[in-house]
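A single chain comes next, written as structure tokens; it is the form predicted on its own.
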Amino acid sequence: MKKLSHISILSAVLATSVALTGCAGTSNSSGGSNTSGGGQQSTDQSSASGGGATDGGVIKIATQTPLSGNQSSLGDAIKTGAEYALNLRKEEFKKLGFDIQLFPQDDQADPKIGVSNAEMLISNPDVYGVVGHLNSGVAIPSSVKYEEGNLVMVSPANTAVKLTEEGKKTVHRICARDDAQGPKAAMYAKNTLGVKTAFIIHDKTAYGQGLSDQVKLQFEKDGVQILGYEGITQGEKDYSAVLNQVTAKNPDIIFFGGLYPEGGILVKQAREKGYKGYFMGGDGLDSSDMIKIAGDAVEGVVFTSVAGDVTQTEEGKKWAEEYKKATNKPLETYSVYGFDSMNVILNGVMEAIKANGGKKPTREQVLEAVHKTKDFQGQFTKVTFDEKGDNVNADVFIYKYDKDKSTFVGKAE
């Protein structure tokens, strides 16, 4: 804004004009969070700062995740690693006359939240695409919007069965199913843990729930033994009450469908009155946020996660020191994620952009190009989408907790 500061009355009129367009976006997408206006206010005035559109125009790519509250920390990993993919390409759609910016919106985990956000977004025509959600149970009544408005999202994190199988054409994402996870989770615990009993416990969410079913119709078939499936509130502090039937019938095994703010507390709960048994869960728990929640508890802790560790290769690890010295922000699984997800719509909207004679395309054109998108190589994952738009390439890994890390086991076969 230094720029701005020292020419004209008329710029300093349309500068102001800006400032209220971001304060109105802020209102209409965050339902009254200051998170995700604050975000995008930022990026709209570097922008402007920096010469302003170009001939081509703008193109505004969304991410939609929790950016506050308990889960802000897998929504700002996504979120990060989306906007580090752009940045590095901002030149590349510069040198063809556009102007590509990144446009962040805090969901808050909150359905309602995030269909409030995807309305303002289909209804503001610079927007070409969607990263998001983290949580299932927000992408599924958002997505509703998405189709009306014809705009491509690409998730790096949903694993709900339903948000595919509803036949949504702009529905996409990056990472594996619950029906992919949840048997390799209890065939891993079957077959690499022993166990022979469980006690399975969700937090009643899209996600949670759907993770946890698929666990249990593999325990079932698998012969492990189901000694408990009760669902808890997310928020609360105390779960005693399940922990206690629990401890009562002592399973060699606790798994969790939910995430990390309920599971932290729950291993800690549960290792405070005393059960010695296995504690596992999903792609949810994998937050560096869990290891301050559950304190030592954390130790031992085992989960599946439909993102890998980009850091088993040299090349990952470079990368990962030039994301974090970039970002100045710590790595999470789902960083590289957001990083691939976002590639996948800029490749989606490059494509389309040539389609169309180097004009500024459709978001109809951008969502055919990322639907047709075949052997994308990302940092980490390559990605072929089906006609679903599940990709083909997903998988499912296995990770385990140290005292202060999270240490990668391998793939979950």
Partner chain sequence: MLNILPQVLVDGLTLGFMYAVVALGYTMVYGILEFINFAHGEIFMVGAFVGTEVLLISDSLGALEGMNPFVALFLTLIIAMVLTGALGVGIERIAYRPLRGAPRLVPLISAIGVSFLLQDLVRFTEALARNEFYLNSPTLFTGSISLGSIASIPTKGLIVIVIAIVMMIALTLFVNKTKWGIAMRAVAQDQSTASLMTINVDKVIMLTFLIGSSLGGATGVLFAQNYGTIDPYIGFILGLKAFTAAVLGGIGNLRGAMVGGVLLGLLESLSGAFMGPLTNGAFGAEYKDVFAFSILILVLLFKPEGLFGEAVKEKV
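Show the form predicted in complex with the partner chain, please, because up to now only the form predicted on its own has appeared in this conversation.
The text that comes after this line covers the one chain and nothing more.
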């Protein structure tokens, strides 16, 4: 009972403040929509909007990432990065008479939740864009809804090829696609590591085999000899059968298309069998658990990733410091991607406002403006969208494992 009365007091306060905002805001129907979807999440935001009198209205940019569950650290990083970007530009929009607000949603890394959140977002007229998702499996079904509502989506992290291949106009991403990783990885192996022979192993999954196929294609193009192309079964712990083939042929590099539970065991067992060459994989090997599984054998393992390390430049380091100070949260790889995605959307909104003569634009106008983004230099990525919504400037990065951590090597070229 006590709890219930608290909630009712809270909601009474909330309702009053919303009503006040409604009175202050003259032109727009923001008062009503504040209550429609926000729930308790928007409590502090609605009270904040009560303070700043804006006549243009409220513009909400949503984030859709897992904020609970075991992927929440990544999802929260995207949200926090986006929030940081938005807060930095609040004043800029206020001058034009608009109140921009973050509208964070928790998709729980679950396609069903993602879609129902997306439905809620498109039915809210104040929402002008979405930064999200973390998981391609959630982004793809949710994007169907965004397309229905003409709501522009800019993804910081989805690499699945299918996402932008479905021809949805609203879908954009600033990171690279999965199919960029394979060719770049093969080029790096050939040009920088100087390998002449390769043995390719994959885990028979769409991700692993797809990646391996592309590496194989590129190797064949570049004249690297393929000594073997074999699949392993996920979940097994004994890969000696395949590795005996490898040691017999002694290739310069083993390329593994798959994830760290198998990759860690593979490299460990390969080293136990006396294999001395390179071991390389895709971003499936990017996990601190890789080190735990492979033990000492992890040293020297090279992998590609579509996510780069912002702290590699002086300017990036400075940004990271400010980010940590302002948000009081640790810097994750995806923080800066959330930040850049938000800025891409905000730029689009800004363009659309200008094009609309300073009045609140329509979603279609924002979508057009975002879609036209060209040579936008974000904090970390340079963004130019092509027809499909892929970022033509997206890079693939190379990392290498030391004994106890992975270190950034550079862009794969």
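Not measured: the values here are computed from a predicted model. Residue numbers count along the first chain shown, from 1.
Remark: the rigid segments turn against one another between the two forms, and the hinge among V306, L67, F219, F380 is at V306.
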